[in-house]
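Shown next as structure tokens: one chain only, the form predicted on its own.
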Amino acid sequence: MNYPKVILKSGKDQSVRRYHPWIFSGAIKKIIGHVNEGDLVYITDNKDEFLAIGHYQIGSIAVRILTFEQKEIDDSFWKEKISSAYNLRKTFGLAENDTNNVYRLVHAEGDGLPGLIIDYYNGTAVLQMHSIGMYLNREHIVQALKDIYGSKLTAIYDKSESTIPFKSKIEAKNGYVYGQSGEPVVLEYGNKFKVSWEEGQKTGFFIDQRENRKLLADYSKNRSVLNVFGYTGGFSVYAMHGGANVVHSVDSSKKAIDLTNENIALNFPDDNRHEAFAVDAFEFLNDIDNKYDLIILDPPAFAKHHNVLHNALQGYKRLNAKAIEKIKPGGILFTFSCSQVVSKENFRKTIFTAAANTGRSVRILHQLSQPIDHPVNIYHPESEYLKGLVVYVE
């Protein structure tokens, strides 16, 4: 293994010995050999003892670790890692499932592949690389996917244009790297959804809310449901399936609302219980006094960096206070944050403050997180990003 060597400062090797997959730039004593962003590097402590192998990158996180073993990073490595991720999904009934053909195959650090996301949509794998190192290994990743899925894989789409670090010299372009496919209809617990990875947010669908959508269906019977920040209408479809009397979807994006209406029509043709509104969420919430007894708040990340955490928490507080204030007595609120920098404790305290400001009696029914195809690496708590509460409002 003739990789450039990254030597850590004395005492800065402890997080690596605890298997944390990031090395920060301040921990590095020196680098031996010429290294470019995305290169594989061999990491040692200050006494030249091997620690790990990873991808070097420019920035605060200087190395993303791929393995803590001395082994070649070759075709067999990539196939082994992606096969391990696939087998986990298969073991727990996601892969090779007739009623669910959409799932996350690789969840970055959660599956031991920092910087790589792969979502599977009924025969099409959608890739997102968040590091130069992963991007430079596209051919290995594509080959591993073809080997693992065989004829079940019809296309691979690379959607890394907006996720590759902006300071890099690589100009990634979205497009197919294998096969070709149109926008498919996928199945999630038997519900149908049209997915657009070419134009949609992230890889086209928020797979991480699958189990929370299923839970919502159990609470929807005979209720008036408001789905705020509805995107493609996932929660709305499940509310309809659960027997809601009326379901309203709200999103500021007209394109999202159009896709929501398409997904409702796919599952409930000629059903007049649903209506969608392309309006600002906060404005809509101002005028809903006692109209809904089940509200879903699933906003986009209010904070992607710690320096805006305070403003994000204020946004969550204002949003949730409005919903708690306006919901019918006996109402149920499903509320979420997908901001990685917002901890479970911060989120819960924010909902507590929002509830206290309304003066209403509020009880927690469920504390929610991400599903098994978005596993959390126990050595990397940062990979737990989705948190949610289901609360009952008297």
Ligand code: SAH
Contents of the next structure:
Amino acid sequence: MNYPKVILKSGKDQSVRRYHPWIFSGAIKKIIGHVNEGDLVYITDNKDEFLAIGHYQIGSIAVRILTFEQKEIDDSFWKEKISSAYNLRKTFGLAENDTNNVYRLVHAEGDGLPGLIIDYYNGTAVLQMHSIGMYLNREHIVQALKDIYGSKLTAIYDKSESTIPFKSKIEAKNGYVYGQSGEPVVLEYGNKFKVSWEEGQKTGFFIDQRENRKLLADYSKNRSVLNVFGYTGGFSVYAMHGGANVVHSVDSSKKAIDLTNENIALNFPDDNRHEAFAVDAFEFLNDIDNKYDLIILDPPAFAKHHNVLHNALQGYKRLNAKAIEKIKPGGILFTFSCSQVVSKENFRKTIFTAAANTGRSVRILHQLSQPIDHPVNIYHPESEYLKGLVVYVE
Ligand code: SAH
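Right, the form predicted on its own is done, so what does the form predicted together with this ligand look like?
Full assembly next; the chain just shown is listed first.
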């Protein structure tokens, strides 16, 4: 193992010994050997004791750790790691399943592979790399995927253009690295969804809401449902399945609304319970007094950084206060935040303030999180990002 060596300052080895996968630039005492962005580095404490191997990057997170063992980072390393992620999905019934062929295969730090996201869409793997180190290992990753899936894999699409750190010299372009195109219709609990990884947001579909969508179906019978920030209409399809009387989807993006209509037609041809509106959520909510008794609020991350946390919380509060104020008596609200910087406690406090502002009686029925294919690495609490509450408004 002839990697450049990163020696940590005294005391800065503590978090690595507790398996946290990041090393901040301020923790580094010195680097021995020439190191380029994306290179593998060997990490030691200040007494030269081995700690870990990771990818070096310019920026405040200087190293993302791949292993705490002394081993080669070669083809078999990648295959072992990605197989372990695959086996977890398979063991818990997501992979190789008749009613489900969409899942997150690799959830970055959550699966011990910082900087790497792989989503699987019915034969197409979509890669999203957030670090140069991962990007430089693309060939190993592609090989591992081919070995694991064999002929089931029809395509691999790399969508790292906008996720690779913009200051790096690498000019990542989106495109197929294997195959030419894939089957765009996927199955989630038997529901059909058309996914466009080339055009869509993120890797094409918000896989992380699967279990929460399923729960929503149980609450939908005979209700008037409003799905706000609907994107592909995921929650709307489940509400229809659950027996809602009427389902309205709202998204400011016309493309998202077109996709929602397509997905509803795929699952419910000739069913006229659904209507979609390409309008701003805040405006739409002004005019919904007593119209709906099941409302979903799943906005994009309002805060990407801690310095805008306060404004983000204000945004969540305003949004939720409107919904709680206007929902029919006996209504149910499914409300979410996918901002990593908003903690579970902060989110709950925000919904509490929103409820208190309306003066209505509100009870929490469920506290929701992310599903098993978005696992949280216990040593890296930052991998937890999705939180939701289901509340009953009397
Ligand atoms: N609930 C969705 C994911 C939502 S992603 C699912 O289950 O798949 C957030 C969506 O909010 C995006 O589609 C985006 O277009 C939309 N959006 C962002 N700002 C908005 C606004 N002000 N009003 C309405 N929609 C908005």
